[in-house]
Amino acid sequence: MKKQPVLKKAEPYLWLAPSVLLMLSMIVVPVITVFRLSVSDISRAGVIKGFAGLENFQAIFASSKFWHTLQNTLVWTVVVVGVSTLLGFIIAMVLNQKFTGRKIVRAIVVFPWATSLIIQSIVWKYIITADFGSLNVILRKLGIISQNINWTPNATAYFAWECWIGIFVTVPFVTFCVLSGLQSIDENYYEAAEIDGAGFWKKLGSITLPLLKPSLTVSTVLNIIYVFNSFPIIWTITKGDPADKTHTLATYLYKLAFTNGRMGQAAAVSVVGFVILCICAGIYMVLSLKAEKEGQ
């Protein structure tokens, strides 16, 4: 039976029309809410008085906990971005060679991602602390210790962790992503090159990488959006303590609207983290069109 025009040009927009529904209902409608929280004056029991002008944003800049928190938030995304990536490839050219008991290693490896990151971050936390955690016990039955360490004595040890935690958790992601693009690649092109007397170092600069791009670029671009926006692993390790020196900007909204009751100012540094990856996705949209252009 014939479509009907009308019906036939209606169709793919009817198909489209659950998904668009979601993201606006579940995407759009909320961003726009936390704008309009961001210029709110909120008391703190969460009644909205009315407008506040860039209030919000003024109270936040004048805090040095929000700047020393951003700082934390750049150096937590590209510190975790940054290692997993370097070592999700490095594991992901490991799996792609042929050994035994490969199908076991890559299960295993998948593991991190495929389990809870607030269970992980509980593990984690289990392993570390320095009076009842499993790391100093092991330790000390196997004699290498005889006392407990301290493992996180301050700030810059929890934060240390709390990467070392994010990029344990990231890498099974970018190893996979990877490995999926090796294994695109035709073995004809590396048979070609060793006939020519090609090494390693020349087949992974100007075989593997260039075809490996579109791989990476997109699992550097969405680890970014991920990591920056992360909570569990900061929330459960330390809650942002000792005296906020570790929070990113995801756990500093999160206290500044539930535990000191400052909705308003929460809301404007979910803005401030909304822009600052609105800028990211930004680059890669200018640069991935411009490759696309010389491509073509």
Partner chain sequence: MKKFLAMLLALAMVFALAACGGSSAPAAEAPAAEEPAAEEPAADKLPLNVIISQYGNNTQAWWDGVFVPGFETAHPDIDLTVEIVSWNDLYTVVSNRITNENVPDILNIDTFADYVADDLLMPAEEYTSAELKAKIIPSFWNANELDGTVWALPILASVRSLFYNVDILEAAGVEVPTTWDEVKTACAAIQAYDPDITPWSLDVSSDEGQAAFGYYTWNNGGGFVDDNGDWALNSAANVEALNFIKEMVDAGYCFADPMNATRYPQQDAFNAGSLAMMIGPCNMISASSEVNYGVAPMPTNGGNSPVAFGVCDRLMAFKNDSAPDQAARTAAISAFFDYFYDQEVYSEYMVYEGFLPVTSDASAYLPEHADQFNKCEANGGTPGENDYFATWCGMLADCDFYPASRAEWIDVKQGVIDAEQQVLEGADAQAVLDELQSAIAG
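Could you present the same protein in the form predicted on its own, rather than the form predicted together with its partner chain shown above?
The next block holds one chain only.
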């Protein structure tokens, strides 16, 4: 009879044990391994020769390519997350209205997010190809242009197109996060606001945005992590070229490790990215806790 309470107390931990073990094996152990590799001297064959201290970090910090890549990563993250959040919010507002064919439109909107990023990237790569890309073909048939246009004349243009593709495939995720939040808002709030004479913008600022804050926060935080670590779009379109000017941290460390054979430096880049994301997560947690205290 005395053993039963003990078993009941242990039951939650038994249920949580598989998840904890999975997190340890799939998250904690790889993170520790990467930190270990970042301070190790590693041969091109991947053999750890010994302790290297901060040499790998000194090497990447001394490289202008790393700083340009870090700048690209920040621009890539801010542009893709910012624009996709804005567009996703607008599309969600439209899809929340009642109109004929709404279910079909919702299904179409989700396609870019449901399709593989590699497939999306390959398709867009052929769309913007100067010689036989479908974008030039369509514009010529419409009579808008008389000859093919080179849509990617330099690294900046390539990177701009990659940002657009990132926005295109990210908008559906934001749209459905916001849409779920919109559908959870009680219509009585809007009816009461209309009785008080509130217009669209007043209702948007006083009802919609405050009640959508949890949905927008979740989608934004997940988006930052997802976009910051995104690999397929950049690698499929340019592989960081021309002249390594379109890299983000994810593609840059991949090239360092598996093309240049600098696995220690690649691990150091990975650690830098990990620290940046931890700082972002820490700021988010502080702001969230502050908002909760102010709300109380």
